[in-house]
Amino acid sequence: MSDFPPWPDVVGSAEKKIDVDVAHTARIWNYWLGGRDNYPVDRRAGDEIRAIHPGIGDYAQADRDFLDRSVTYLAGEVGIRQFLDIGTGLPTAGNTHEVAQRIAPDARVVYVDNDPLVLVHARALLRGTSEGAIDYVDADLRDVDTILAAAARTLDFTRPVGLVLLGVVIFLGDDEDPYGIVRRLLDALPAGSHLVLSHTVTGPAMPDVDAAVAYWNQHGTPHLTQRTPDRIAAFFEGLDLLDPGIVPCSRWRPNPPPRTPPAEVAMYGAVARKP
């Protein structure tokens, strides 16, 4: 007998083909991260990507460690039992149900993602604790009504709940109204609820961020937008943002807590509670 649980009623889940041709960023951070589920195309932008900025392979890994401390404090401190987490990318260590199911069982976390390798993986993203809930909703970002609608399945959006968009939001240009999206999502969430959101930031003293990224315009899929740190606070208005603000993902409560602080990262983090 599998050991994976039923396959969900997947949203949207119609077949699509992965195209091996064009580099795509889930597959050239699932590479950073050490991971296999990439191909030819990923591993070579993946390292000229890294060969213009040879600190850029660190993101993800302060991405992810990100992702790991800011659900433990959700789950453990705050007491958050849902996690609605966006744009997932393909599964790894440390997925936010695995984070949140270690503090408490019975947490529920939903999954959404375009990509058609993750909805590949969603079995493995499935894999959780008997006593909580995972389920896996196939959508893009800028599909709200879709998300919140196949969330409420498994979320009850009367209890606070966690929105987590880690280098998501990237991925939507200014034309395409991005606070807009940030705020819809978060005024479906009752008062208690927390976002947590990482973002790629740019400026002068970043040339070689900045290059990187043109490359990855120029070669793979889908493109990204760059914000500086002001901008990316604008999509925590009207949050409390939990100290230490918006920072360097490395640097956002470190643990433990260092004598100097971490190597500086191009990815920004923070935390925010919706009053």
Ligand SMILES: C[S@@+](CC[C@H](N)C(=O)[O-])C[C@H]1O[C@@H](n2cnc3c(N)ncnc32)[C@H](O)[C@@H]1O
The other form holds:
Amino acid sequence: MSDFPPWPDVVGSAEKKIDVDVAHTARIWNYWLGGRDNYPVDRRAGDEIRAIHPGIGDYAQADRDFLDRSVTYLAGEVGIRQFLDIGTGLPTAGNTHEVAQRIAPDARVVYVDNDPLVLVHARALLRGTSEGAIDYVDADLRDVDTILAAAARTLDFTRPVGLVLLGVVIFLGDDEDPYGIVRRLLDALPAGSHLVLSHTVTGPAMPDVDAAVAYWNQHGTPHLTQRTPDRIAAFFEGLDLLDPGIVPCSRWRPNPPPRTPPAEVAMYGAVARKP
Ligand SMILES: C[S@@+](CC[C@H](N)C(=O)[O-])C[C@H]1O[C@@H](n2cnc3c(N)ncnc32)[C@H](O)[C@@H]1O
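Same protein, different form: I have the form predicted alone, so give me the form predicted together with the named molecule.
Below: every chain and molecule of the assembly, starting with the one above.
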């Protein structure tokens, strides 16, 4: 699968190999979401993790639903017309451009991921409205300069951007300056831009989540770093956190508002505005 033709409209290398012997996050996430773009190794690891933490499927779906509600809010009430979605994942229902262009057909979206299988399938992400624009960049979140230069082909960095980092900064270790990386991305965006971020949590009451992540770190790639809600809050420093703050992403403005709070998931999320 590594010799698919490179596309002239996609930045990046088509040379990376798809490793079918080790479970990979984009594919296992796709498995938990009910997709078919995964291999036996992903399904085996996915089932093992589900046995350790049965809520994992709900957590993946809650994250996607959070994407839908947050991007709907930004494109609708806030009027954001540009999105930079890093750690996009394999195409599934309700991709960022579909959500944004449903509200604003002229919305412009740049997707970034470093997974070779996501690159293979990215063509499916490039079909949007004729009024809007979509691009895909094959790059690593750590390569901030590369991402910003490539995204500037499609996005106007003098106008507000929705920076979407869902389930991806978990793959930056504490020794890789994760906060600095997010800060550098935000520094390139003007006031009125928003950060949407979700993150796997750890906490005293979550032994099965910790065990599931430990299993992942032994059997899958890339390595995942859980953080406490306090350490997740540090990604939002200097920004105006919108209500309800940093919460299980299932509880971020559920729509319609339920009588009782939706079940807690081990993925926290928040949206904040750059002042
Ligand atoms: C758990 S999935 C989340 C997908 C999607 N954002 C969502 O929330 O449904 C993580 C995605 O981040 C990508 N990813 C992981 N580390 C990355 C990195 N350093 N740079 C770019 N993408 C990365 C993976 O390839 C995968 O597609």
